[in-house]
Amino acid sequence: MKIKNAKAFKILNSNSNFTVQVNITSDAGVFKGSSPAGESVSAFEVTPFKEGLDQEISAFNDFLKKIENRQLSGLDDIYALEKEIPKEFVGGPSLSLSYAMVYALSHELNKEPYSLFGSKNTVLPISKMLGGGMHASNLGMDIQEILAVTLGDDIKESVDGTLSVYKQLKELLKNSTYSFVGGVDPEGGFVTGLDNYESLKMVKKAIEKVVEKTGKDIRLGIDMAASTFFKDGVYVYKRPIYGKKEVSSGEQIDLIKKLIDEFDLYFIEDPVDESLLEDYGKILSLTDNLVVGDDATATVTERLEKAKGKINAALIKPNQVGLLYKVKEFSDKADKMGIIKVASHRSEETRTTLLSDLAVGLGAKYLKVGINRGERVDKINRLLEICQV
């Protein structure tokens, strides 16, 4: 396919910000890809944008006036022109146009996106019950997210499971919460005035429920987050955690045990600060389940390296580098050292729903990506399409 025309533009995000809309235009019609931001983000991801957005889309499109012509046939060559952004658009620009480039090329191909990138491998979401932390202008609980996924080996049985857990927990929060009104944080969690504590039980409550109607393998997780109240070597809740606001970084892996031991957390995520991945292997070492590395990997191979023995578990976050070819390489590289990989929505999101194809095409075992608000729902839809193609 050759690439008539390339444009960017402003659009709205899921959390109404500006990100930035790519339109490709080829002999088959207009193409279209957007990038999501994080609002807890990483120390060793890409900005999302460098400067100001108008300014940067406006340079953006005069690069982009440089690949009018260019022919493309197969992934390589999107990962070729991926190398000829200039450092200042990598972010939410190039992943933009890459996203675009991924469907222009598919449409021409005649094939799904994900058989770009690979076979069709069945993976299962992982959705937020509950939000907290920065995802809840850090009112209620400091864990940033509790999440829940239902095992097994076909998506919709999964997301039945995951869905009844988060309409269970809904009536229970009605029901025993009286400030709860059923607002949810920009990722479709539910937000409450719960603390830490209170918040893993009804949860685990609510799953406990679904597992005695259903006998499904639902699991719980968290994502702690750890960096966003990590001071001065400190982690500092808001809201007592078994009777401790302030903790060291021993007292912090003590803690994270006693969570895994008294709710039986399946996926713990980032519990301790990024910079600390020692912390995060002797966390490992007390439990079979998964410690997944997100603000401490950032989808950055070289990251993913030091973390080697220290994690088992890692998500991908095309926005953290912002680019495809990077993101395949943290992908291989995740396979050889034996790392599970979780694909992973940003709080902030557009409609579209790449991120599915590339957990499937890529041989990701879970989607990470809320059950509630439309965003989300997309890319979990998109899933279910995908098994049922």
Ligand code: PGA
Second form
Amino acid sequence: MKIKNAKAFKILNSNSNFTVQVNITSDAGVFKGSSPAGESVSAFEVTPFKEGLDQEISAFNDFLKKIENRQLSGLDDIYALEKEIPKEFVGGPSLSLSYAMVYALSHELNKEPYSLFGSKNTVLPISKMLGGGMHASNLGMDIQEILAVTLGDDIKESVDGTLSVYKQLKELLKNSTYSFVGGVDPEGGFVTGLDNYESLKMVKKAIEKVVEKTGKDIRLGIDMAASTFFKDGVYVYKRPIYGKKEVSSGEQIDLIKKLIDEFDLYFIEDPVDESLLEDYGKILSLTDNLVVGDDATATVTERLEKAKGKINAALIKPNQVGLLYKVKEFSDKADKMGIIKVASHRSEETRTTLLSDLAVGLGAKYLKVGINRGERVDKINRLLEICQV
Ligand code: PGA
Ligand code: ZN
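Please supply the corresponding structure for the form predicted in complex with the ligand (the preceding block corresponds to the form predicted alone).
Below, the chain from earlier opens the complete complex, with every other chain and molecule after it.
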């Protein structure tokens, strides 16, 4: 296919901030891409927009003029074009363009987008139940996310199990928590005034109730996003978990061990500061479950290499690097290292569902995505569509 025209412009993301959309016109029609952003970001990820958004979009449109008449016949052509994108546009603009190109190419080849990246793999959603940290109020829990995942090999069963936990949790909160008025955070997790410990207990209880009823294998997870409250070498908790407000690095590892034991944590994301890879390794030695890099690895292949032996799972957030060839490189490296891949939404999303296609095609085992809010549900629905059509 030939790019006849490409145009970047401003749209809103799900958290009411502006982002960029790119529309590509070919003989076959118009194809669209847009990029997400994060509220809690890693020091190792690219910034979505370097200068002001308006300035950047206008300069990016000048670049897009240069790619008119470009021929795209396969993913390699997209990867080659990505390598020509000037550095200042790597982030939001580049990813929006790449997503639009993938849709245009998939239409041209008459193939589902996921199949450009690989075969149809089963991907299970891991979803946020409760939100805290930078995604919620300053007075709630420090843990950024409490998550649930229903294990198995059937995505419909998995969605059903996790949804049951979410609904069960809502009932429990409605009947026991004055500070819960029904609200959700940007990723669809409920926000309550409960502290870390009470929150974990509440989700654990909801899971137990559903497991009792259904016999499903449902697990609890957390994203500690510990870097967000690591100040001058100390983890500063607003709502202490086991009694201490200021926790040293060594004490943080003990605290996580206690949480793993008490709550049987299956998924443990960024339990320590993103720069302290040795500490990730210490936590990995305490569990057979998933010790997950997000802020620590930031979809950057070199960070993944450095984390060898320290984590056994990593998030893939395409906008952390802004270029699909880098995402592919990271994914291939993870496979070589035996790292479990978890494709992931961001707190500020758009309605594009290409993330779900990437998760399936790249062979991610999980897709971390909210089970509430339209822009998240769209992505779960895309998984359900891929596996049922
Ligand atoms: P973010 O949060 O999109 O705000 O970075 C998600 C996460 O930390 O996993
Ligand atoms: Zn995270």
